[in-house]
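Just the one chain here, laid out as structure tokens, in the form predicted on its own.
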Amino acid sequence: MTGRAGERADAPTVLAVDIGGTKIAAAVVDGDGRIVADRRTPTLAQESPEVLWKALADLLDAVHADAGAPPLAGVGVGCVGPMTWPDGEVSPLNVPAWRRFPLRRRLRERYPGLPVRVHNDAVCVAVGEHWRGAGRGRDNVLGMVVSTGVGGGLVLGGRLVDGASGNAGHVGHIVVEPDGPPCPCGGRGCLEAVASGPSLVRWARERGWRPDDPDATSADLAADARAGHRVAAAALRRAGRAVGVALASAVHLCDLDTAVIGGGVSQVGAPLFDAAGETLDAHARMDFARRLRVVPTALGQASGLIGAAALVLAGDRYWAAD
């Protein structure tokens, strides 16, 4: 938990929430995008809907108290999908406790009179990085999260682009290998099917990496790659090339300034980013496309929380649904 003293009593503050498959993070964020207080709790993914809801409500009460219970300007939420947007009815794949759970409505009932805004967690990462992170000052930004899945969000002309169903920028399902592996979405060769953490581990294990370690993770894969393991290094290069292909497609379609990459898999650093950069250079041949900057997140794990807060604090740029 973090905290700061000396906040102006009249400064706008927002409750921000980042709901993932393994943890829920909540924070009070001030008008400058700074976290005043924050807490985390495990996601009770296998419990009943109301048990998970109570855990979230208790977390919000606790973090608000930690911050000194300031007046609130609203509530912003990033949640793993899928969801119906902008209604905020959520059915996270890895959270069976919630199926068609009316998250936005329940939060509105709990905080009457305040704006409550719910968007995809990867969209909130993109918003946070555009508002206060690595994409600040750039008008055309793709935010990408490479983790258990691969998601993203898209800012064009300085404003979040939602698309017809709130899924604009969902870069994880750009096809990078047309005859590639099956994807959880039902397609083949999507970026997520190649570069997500579970996909990396599966590919490497099929080629002899840690065959007797069923609990090995993408973090273990990255460590072995750094230690010189041939298959582990090849898995990360393959993922980086897939990211580069996806970026080349995205920059030609959207004329981007910057791509910001975060998520657990992105933390492997050079093996992923170097391969992505080399592949992008090979495929992005138009002059305008060669301007693209590819950078890691500047806000780290706080990106999603700060982006969720921005749905309220900078709603003129990042919320167009009501």
The other form holds:
Protein chains: 2
Amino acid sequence: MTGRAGERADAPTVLAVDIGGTKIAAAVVDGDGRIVADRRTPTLAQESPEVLWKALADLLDAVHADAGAPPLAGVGVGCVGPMTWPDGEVSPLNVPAWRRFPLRRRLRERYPGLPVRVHNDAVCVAVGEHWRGAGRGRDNVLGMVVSTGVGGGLVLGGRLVDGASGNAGHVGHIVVEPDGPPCPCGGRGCLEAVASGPSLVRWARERGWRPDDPDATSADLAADARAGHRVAAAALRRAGRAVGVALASAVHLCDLDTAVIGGGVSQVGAPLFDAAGETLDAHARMDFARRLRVVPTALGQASGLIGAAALVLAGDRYWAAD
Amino acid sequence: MTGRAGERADAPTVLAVDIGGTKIAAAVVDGDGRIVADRRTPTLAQESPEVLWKALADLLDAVHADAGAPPLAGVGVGCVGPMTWPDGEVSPLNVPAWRRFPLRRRLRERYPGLPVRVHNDAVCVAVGEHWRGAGRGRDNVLGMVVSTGVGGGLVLGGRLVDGASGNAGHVGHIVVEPDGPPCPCGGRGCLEAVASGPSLVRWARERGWRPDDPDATSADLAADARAGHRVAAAALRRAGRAVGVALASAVHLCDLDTAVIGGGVSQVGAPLFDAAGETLDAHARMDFARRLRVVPTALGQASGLIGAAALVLAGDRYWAAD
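Next up, can you give the form predicted together with a further copy of the same chain of this protein, since the form predicted on its own came first?
Full assembly next; the chain just shown is listed first.
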């Protein structure tokens, strides 16, 4: 087990947490961004605030013990939004247990004297991929997570962009069809309203896709597309085109060099990436925009944890608050 | 004449230049961003590179003399793109006289030892409005110029965003209609393809607007809209809606607090701003996005010159190169 804190007393070691709607992952991460130990537990979304808090606290204790209880340099957390930033009062979508739950304050009380930093989970994916993944060494990177929702984070000039209230990177609400379908955000024609897993499945069902499983997901859709189902394939191409339109808008506004795409829906691979690339190519014609590289995430499911760790371990680039 | 360098020897004074397709404006600007003297001359767009260069050099000498020939702290230039950045080799659209003209190098040779900084003209408008205009005191500002083209500049975290190649802020190429009209950039459905002056006029003509003047512009269109011409009014609303869609995408991606809109087409005022505001309101529903303020430029035609001056006078915020 390389990089273990006990073996390198000078290397800072942090606790990293990734809080999603269905599971919480926690890890001990060393100063090089390597995961020394990790564990996960279901998100007790329907329980009381304190039951969920205790599950998180127990998880942190367990993973810290797994790693040999090294001294800690801080705690970094990615959590499903919405939240207030940088205060870290979280009201995660699909987790009614926590509404304005003072996650950052509670963690500070539990780890007195240590930096505790909380940011949006998709922001942490973007940070992780910039710090140690597919965006490493690039200064202008958009990270995008296409999943149950569509989120992201924006790194410009080598630093995380927070915007006025920590909400920069909401790439899922770039408008890709002004008269398009309604979006959970209350708007219309957002990327998320077209390309999220549930949006994809709904669109395909409305056009005659009839999976056996009533709870079929975008993974089933992708399988049917591979098996030659016309509507399923069209749904993935449509999502890819929407991603391409959003990337065209983003590259023109921000002069990005790299877009890193992850999340469950992106696992379908070529059908999504090819359509995104073709659409981007049709809309981004100026030299600078044509230089955008579009790549899948390199860290897989770990990028959110690595990014949460980077909020502490590379705070000069990824944490502008406090 | 307050702020004149001769009266305040401690205040830095700079030459500021705004190079457009039809005219070049130059000014002496004091350390507070006040224009001490200014002049303009036609852009000799069809002449040889050296004839245009001499016209610029003469203009700079004249305006410097007007101001009492104060000692200079630098030269800041906004120029129509495209250009290489930060090298400042310019190939301004509609100015065939200069193709890869080494403007920054030539100015450095003329003003040895002084900082010479060249950026896109619309970026300078955004910088000017952030430094001393309608975006002053805000940290996350998009400046937009709606005119013959649609350009802009982006300030995030209080600093100008350059992006990978100095091209950040190309707001005119945010996609507002994926299947929309072709754009001069080679793409399709860009904001510029819908909302620029020539795009507006073309759309209205195709739908029955018949101005007496064959060279009628968006100003004539606005006048006819005020006089009750249905198609003219619809053209302005369409442009405003496109601006609103672009702003919705930008606020979600960058978490802006302020958008400042200037340029000739924006002079039509309410018909454009009202439609933009209504469309933004329909697409930007999350709390953070609803906080975006959309305001007209405050410095009028001077914002480009003030911004060019700020490249030197406030380089810590607006000039990341060298």
